[in-house]
Amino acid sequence: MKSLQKYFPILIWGADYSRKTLANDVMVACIVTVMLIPQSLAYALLAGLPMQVGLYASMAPLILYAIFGTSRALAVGPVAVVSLMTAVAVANVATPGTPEYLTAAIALAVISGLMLLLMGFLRLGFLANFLSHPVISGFITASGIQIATGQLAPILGIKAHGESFVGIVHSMLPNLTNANLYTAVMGMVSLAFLFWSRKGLKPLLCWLGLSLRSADLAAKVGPVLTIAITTLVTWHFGLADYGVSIVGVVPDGLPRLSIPGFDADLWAALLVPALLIAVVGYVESVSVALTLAAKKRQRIDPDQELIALGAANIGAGLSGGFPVTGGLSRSVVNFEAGAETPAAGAFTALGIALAALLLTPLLFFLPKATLAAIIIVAVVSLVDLATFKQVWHYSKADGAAMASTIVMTLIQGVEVGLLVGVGVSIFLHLYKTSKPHVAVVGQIPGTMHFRNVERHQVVTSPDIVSLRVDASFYFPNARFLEDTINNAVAANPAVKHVILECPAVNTVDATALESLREINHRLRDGGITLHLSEVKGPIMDQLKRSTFLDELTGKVHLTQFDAVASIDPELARRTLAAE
């Protein structure tokens, strides 16, 4: 039973669900809903895809979230970044407005559902630290400044194309005195009130009357509010025929569920975008589900996010949608609103399936600028150039990472922009590491404790050469390793001992071992005597399954206190005994 309990979660909550529960989540799927079909409708267009597509890609993969996911709150649906990631890639083997440009979004959900699959039946989740919080918020930040620029053109009704931030101002700003004045003044008055909407209903409602909670909630439909005014609108003044581009018939009904058929070319295409568009959404939505799980002290398991994200972009795919992941103000909602368990999720896709049924008929004068102006106010909150500041400030390597990730996704795109953030951090890790730092110590007076002799008043003895290692040993870092331990003898014609104290040394690749043969070698060959201290219980492990112990012209020591006190005691209790 628990193995099964492993892989479906919902048999741990289900067993205790109970009608006050119910009626919980039913709430919360009302308004979660509410807020879910604007976003999926605007997500779908910023794809490049048919509107209803995103209704489809909203139903399917909350019902199997809810089966295999982990998180109470985490609420599964089209994002913003990977919708954009998903126009890019799909882009790139067809063309929009095709049955092959959606054929191929299809494909794209399926292979990255297969491949969070794959990676949660092998645990393969620390991959995603490969992403880091410098790379991933520099990525974000210019697809958000990317998608916000995209979408002024709809806004405006003029034509704008382009992989990159740079491609689309480039292809927009011939076009500007093509403006369409009905659809700008639409445009930026929905922009204007969903912008106020976010701060300045709530209090409104509070002041009419409502409960803080109540108008807190009430203030997320206002996007929805923006719909249904633009529509109305656009319908009784007969807009379209001003040149406001409307989104015309959307067919209602659900989603035919089929499996797509397989083309090597086309899969082999879309593999690495696929892949990218997995671990980007991976992150993204753990993230989320582990920062609203520790409000309420619950537990995640990230493998099995995995496993249940895979489901869900499956879903996605089996359904008519495009790729899914788990997003932040969606799950904020669903938390703040009362969510109890995953079902909740599956009670919104009941709801999102009503909406495609009967309300698809009264989207036909949604101008497309509404939709614009809404994808526009929710990235808006994704650009947080702030952050570069403090990284830069923090760590200049980790700054260099961001920097780059935010130059090259708004010069190239997202998918080079992601690679090259993640190879310079890869990069400037290697480098770094390749260059650890290595201290000389000596003894504390009146203390067994050593410090480095550059930040501490220390004792140390002439013949001995005490050196910290404040990394692991492995390939990059083992001929400086080397090098450091040459010139700090060389400096010193008096020792007759080194000493490697390794408290951070936690591991000894292939490599590092041979660099210490030889290091023991070259000093046993000027009658200097190498020790080691404070080597941890694996390393050591690792060490007794080589001949370099039985080499090692000194010995291994518990502590750097007991190899100095074996070498020359009478110094050591000397400064131990000192005040």
Contents of the next structure:
Protein chains: 2
Amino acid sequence: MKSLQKYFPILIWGADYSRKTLANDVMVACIVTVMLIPQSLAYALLAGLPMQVGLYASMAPLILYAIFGTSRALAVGPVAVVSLMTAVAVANVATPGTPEYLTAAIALAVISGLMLLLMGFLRLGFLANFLSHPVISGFITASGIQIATGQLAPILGIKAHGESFVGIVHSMLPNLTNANLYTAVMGMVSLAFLFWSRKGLKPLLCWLGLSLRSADLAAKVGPVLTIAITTLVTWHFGLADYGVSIVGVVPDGLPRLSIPGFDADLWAALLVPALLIAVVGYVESVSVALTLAAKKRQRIDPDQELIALGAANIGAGLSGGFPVTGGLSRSVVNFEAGAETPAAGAFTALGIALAALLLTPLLFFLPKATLAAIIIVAVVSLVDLATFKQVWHYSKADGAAMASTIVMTLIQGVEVGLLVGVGVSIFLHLYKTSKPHVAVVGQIPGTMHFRNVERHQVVTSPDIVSLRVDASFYFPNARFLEDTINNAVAANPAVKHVILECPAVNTVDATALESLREINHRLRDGGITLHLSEVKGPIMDQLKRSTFLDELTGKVHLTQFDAVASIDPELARRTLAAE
Amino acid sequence: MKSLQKYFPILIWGADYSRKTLANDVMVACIVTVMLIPQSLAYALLAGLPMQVGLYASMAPLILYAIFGTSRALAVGPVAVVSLMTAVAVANVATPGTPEYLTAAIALAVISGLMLLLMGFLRLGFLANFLSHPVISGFITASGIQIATGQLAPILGIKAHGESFVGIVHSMLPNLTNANLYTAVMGMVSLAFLFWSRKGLKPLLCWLGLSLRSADLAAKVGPVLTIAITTLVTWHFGLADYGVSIVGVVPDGLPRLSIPGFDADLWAALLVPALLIAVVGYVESVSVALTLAAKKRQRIDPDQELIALGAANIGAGLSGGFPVTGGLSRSVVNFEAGAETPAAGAFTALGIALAALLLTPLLFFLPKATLAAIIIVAVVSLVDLATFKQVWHYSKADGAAMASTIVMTLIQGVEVGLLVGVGVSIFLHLYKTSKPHVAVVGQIPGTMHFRNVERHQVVTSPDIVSLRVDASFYFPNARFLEDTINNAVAANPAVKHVILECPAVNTVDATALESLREINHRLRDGGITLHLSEVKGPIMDQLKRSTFLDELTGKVHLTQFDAVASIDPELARRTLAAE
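Alright, leaving the form predicted on its own aside, put up the form predicted in complex with another copy of the chain.
Next comes the full complex, and the chain you just saw is listed first.
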């Protein structure tokens, strides 16, 4: 039962489900549905897919997440960054607008869903850790810039294509003179209204008498209002005849469940993008879920989240949708509207289904420029250059990883940008640890504690060099270790003992073991004894599996104080007694 | 002057060069020359190049290394593993036997020489550290197996091709029935004699009255003896007419210096193999140089070695040779014969030049099977599976990296094998640090020292959870850190203080900083104070560049003892006083 609850969290909250919770969840679902319809349509457009696919991707995934997910407030569905990644990945294997394009998008959802499931069952969630905070943050910023730039084209009524910001700008510039005046005016006004509605609508509604919380939620209807007004205007003035691009026929009805055919070539071509989408979607979703859960002291199970998102994506694929994940803005609305259980998500799915059945004919005259404006307003909040400044100030290495992610994403597109970012983070980490900080340490008077001679008032013995190497001993720094100890000894001809204080040594790999052996032999040949101190339990266990401890000329001491006291007991005790 | 000496070590030893040293170096050069001629011819064969190219690669590089190198005993020239890597790289861009093939091999020497120079000037020698001990050892073992297997073909008088052990075996098996009897007998006898001469010739020579040292050196003439005898036999019995493949015309004379034309496509195609050859050659050479230098307490400057090997390879390319590096066996002979300065290498180059001028006609009837036998005997000592057993016993991660290097090299060839090995080492390191060892620590009675509660008899306070995380805080383990602290607190409801003891924390990157912030906020919301202790200087400097220290609910203490004493002074002092 316990493990069944682990894999089906619905059994936990479903057991206590009351009529009151039901009423609350239904109310929340209405609000989220109104917000989700425009987003679903817009992100389908962003992914280069027919509008109804956006609605399809907002039904089955929500129900599946309600069954498997551990977050009470997460709302899954199409989101900006994943939609962009979908567009890029699918455009590589099919032409936009063709049935093959749709097939590939569906396959992408299924593949990344399967990968998430697999990662969940094999406990491979740690893979997501390789997307460091600066890389994911830089990636989202660059994606936001790219999406917003790309959507300027439908707002101006021109064509643009390209897999990166630079590519899009390059393809847009020569077309700027072909902008359609009616489209441009409609797009700009929508954009202005949407931006205003984010900040100005709430005070206005408060002033009109709504409570603060209601006003906050009602202000989220800005996009729906924009859709309604621009659709009416376009219909009334027949703007389609003046070159305003409209949505046209959106097939109504519910998606048909079907198992997509397996095409080995297609799947092979989509493997890498599917993995990237799975990991990026997961990281985005889990961080939203953790943030919201922390506010109510609820728990998120990251491994179960992999399974839930995997199920949601497979569900999206089987019901004709494209890749989905937990989105920030809609989850926040869900949370603030008071969603108490994931059932709110399931009811939202019902709301979307009703919309798909009844509302699609009303969308015929909806200008694509309006959807583009909705996307732009949604993504500008993703662009966060303040974080870059902070990160750069804190750590140049992290700043460099973030900058290269942003720059490479803008120039080469999402996949290259992400991979370069991960590569740069890993490389810079290895580079840093290959030249670690090394401190010569001495005893702080009055204590048994040893610290850097350059930072603290300490006592040292002329016979002894005590070194604290602030790194694990492993292959990138094994040779550095040899050089450091050789140089330290060469600089102190009087030295008879070298003590390596090892509290910072978390690993000694086979390469470093060879180096320690070499160091021990060379010091021995020079008449110098090598000691170790504060070697941690797991490291001792490992060293015992080699012959190093037998070869070691000195001893392994529990503490640095013990090591010094065993060589120069007089000095050690005098220093301890001093004030 | 100092810096001139740094870049031209010849100025250091050249200043004290005496007539006695000269006489000694010339004697050493004679011995090494006799050994180097067969090796040079054999490795040219291994690389798929005309024989004289092997001689060319043993002249200019030796002179250049004598000028720039810091090792007194290193002998550079063609070596087995690099010759194999050359053959594989060049066969990808040209057909063996064509002038384009030679051009590509020459370009490869120049490119990897330039890369080594660049790495020397930019102090990028640390790149070589990424080849961990298990990876390079596994790579050399697998290369040895591949080379020995490939050379069975000329010994049997059959054809074989393939870029990996598996490929070679696959191409050889169907041809086994075509083996040429005369070639096979000649090859097998040569092989048997060479193996015997390594072990049996020395005792025989001692028995004949030579001193131990002379016998040791004279035993190295085994290959020359084999060449002389098999050449005579082949000539006398006209074995070429019976299908024994012979070397034929080797053009005599010295190489013409020429600057190879720059072909952008060719260079682009050779970039990755050139880098791998540069790094592998450098690692092999430096480890030989360090081993020999340690025996005489001499110093090696690893950065200058990059420059010296770079110059040697560029010299090889400009004089019609192929990639070279410092070889183990010839350097050991050089060392044991008593080489006192790198001038011995320059004199060896003269010896090789004389051979190129005078001896090549004598090589006409030399059977290729003899050269193959020389190669096999040279490389079987590279195959070292005992190291694998040791490494696997010491560390499963290192063992896995070594095993995957060996297996992938055997299956996919040298380049894939090496890259997979490096990738696996890095991945396993990151994986290990993503789930670090965490110890709950307590005070050891009678000391100020804190250790793992599970390994030592320690005293703890019910109010305090003291955790020592044995890892740097960085992106692969940032989320693990959050989970660990959440779980530790959840398991101890009485806890009011969490102390993170940080002696093992060598970095806190931007991702981990975010996690620490989150941890601090969540503990604060639960009424728990977060303290840090034993944070190292460089980490404090970095944390001060963020707002974290202002947000921290507790304090940063110099020692873990101070931290506990500030919360529960009574307990800390009582424990310190206890025995």
